[in-house]
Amino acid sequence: MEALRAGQRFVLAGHVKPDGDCIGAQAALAGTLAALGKQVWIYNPDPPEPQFDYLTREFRFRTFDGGALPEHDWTVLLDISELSRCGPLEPVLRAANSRKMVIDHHVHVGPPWWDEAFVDVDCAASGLLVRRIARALGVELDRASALGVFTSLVTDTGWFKYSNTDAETLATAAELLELGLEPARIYGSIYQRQSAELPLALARGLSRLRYHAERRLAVIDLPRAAPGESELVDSDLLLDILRSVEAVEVVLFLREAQAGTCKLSARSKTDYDVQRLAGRFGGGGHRKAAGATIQGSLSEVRERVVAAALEGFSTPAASGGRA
């Protein structure tokens, strides 16, 4: 905590395609540090999605497009613990003459490389870690910073329906609402501004559904969209539909990102550890939500990933009760 109190200039960085937890945590920490009189810059390899415009109106999120970063004392990675996940920002951050800090709730594989870390893999969201930090620093959250923490909480807990929702999560949400946040308005911004093409993209994905292991494993492998078809990039709605099937314990969504590269999103409803599964293919995440980028054709990757997933059902942990 003393590092945050003593430092004067901070660059906050996130992962490629920053999600709600990433940018929410960045916003909350930027507001907290600004309240202490610090200079803060937020840099990401990609811009926030349009549904988070209520945050981008409050904070400036810069998209790195080359060049030098401002002189800074500390680089703070939020919602990641690997510089490699920063895309084109990685070499610039690595070369920067600044100390490095990690604020994250994901499992880290390998030796620690940072100077300071606030890591709790049992915490519901990185934004909740920032809330703890603000409290320890004696900073009262303003409404803008509270929006950041709330965004982290609702996106990483599936609006409080995932198993990582705990008493601290709900108590913090109640505390934030006392600052005047409007949950219905935030929900509408995040989840009810989809394109008219989304239902067609979901239908294309669902047409590729196959079950395995007596329907305990649901798998969708989605090729790139053909001319006239809708591309499905955000898989959360699709994954939620599959998880609603009573028999399904594990869901795998494989999307062909480009020729020779596939994206894996994996979710679990039981004690099955999808982070371990994703780790076999160079990915990571949480026990119940993980992903990876895998080289190979869609058919090759599907065969390898499904085979590995089926192996997991033979272990005692994989046959545990419902979460």
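Numbering follows the first chain given and starts at 1. Everything numeric here is computed off the predicted structure, so don't read it as measured data. Each form is matched to the other, and the largest set of C-alpha atoms that superpose within 1.5 Å is called the rigid core. What changes on going to the form predicted in complex with guanosine-5'-monophosphate (5GP):
When two forms of a protein are overlaid on their rigid core, residues whose CA moves 2 Å or more are considered shifted, and G228 is one of them between the two forms.
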Second form
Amino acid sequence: MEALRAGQRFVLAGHVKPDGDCIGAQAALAGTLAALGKQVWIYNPDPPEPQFDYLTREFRFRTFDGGALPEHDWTVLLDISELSRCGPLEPVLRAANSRKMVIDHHVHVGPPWWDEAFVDVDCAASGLLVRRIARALGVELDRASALGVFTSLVTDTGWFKYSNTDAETLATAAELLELGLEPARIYGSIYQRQSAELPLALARGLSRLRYHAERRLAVIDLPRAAPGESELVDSDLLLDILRSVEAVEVVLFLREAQAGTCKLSARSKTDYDVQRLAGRFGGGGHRKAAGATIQGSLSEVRERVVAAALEGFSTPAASGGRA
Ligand code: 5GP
Ligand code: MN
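Can you switch from the form predicted alone and show the form predicted in complex with guanosine-5'-monophosphate (5GP) instead?
The next block holds the full complex; its first chain is the one shown before.
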């Protein structure tokens, strides 16, 4: 905490394709540090998705496209604990003579490398860690920072559906509403402004569904969109539909991101640990939600990942759609 009080210039860095928790946590920390009179720059390797425009109107999110970073005392990584997931920011952050802080709720593999950390794998969202930090610093959240924390909470808990939703999550959400946030408007901004092609992209994805292990495992492998077809970038809708099947315990969504590179999203409804599965392919995440970026053709990667996933089913099927 002393580091945040003593430092003057902070670069807040996030991961490739920053998600709602990552940019929400950055927004909330930027607001908190600004309230303490600090200089803050938010940098990501990719811009926030357009559905988060209500946040990008409040805070400046810079996309790092080479060049130099401003002189800073502290680099703060949010929602990641490895510089290797910062894309083109990695070498520049490594070379910077700033000290490094990590604010994250993912399982970290390997020895700690940072100067300072706020890591709690049981915390629902990185934005919720920032809420704790703001409170410890004695900073009252303003409306814009509150929007950041709320965005973190709702995107990482699947709008309070997932097992990481706990009393602190809901109590914090209630406090944020007291600050004037309107949940239905935020829901509409994030989830109800998709393109007209989205249902067709979903249908294309669903047509690739295959079950394994007596339907305990559901797998979709999606090749790159053909010309004229839209990419299915946000996979949460698809993952939700697959998880709705009673027999399904684990869901794997494999997407060909570029020729020879596939992106895995894995979700679990039971004790099955998808973080371990993703870890076998160089990825990570949480027990119930994890991902990895895997080199190889879609069919080859599919075969390897399904084989590895099936090895994890050593226990009998969970009875009756246990959560
Ligand atoms: P998603 O499937 O929504 O992309 O990611 C689910 C979770 O897995 C997130 O918490 C995310 O941080 C983690 N994750 C996704 N992709 C990767 C990856 O390539 N490497 C690592 N280490 N974690 C990932
Ligand atoms: Mn997160």
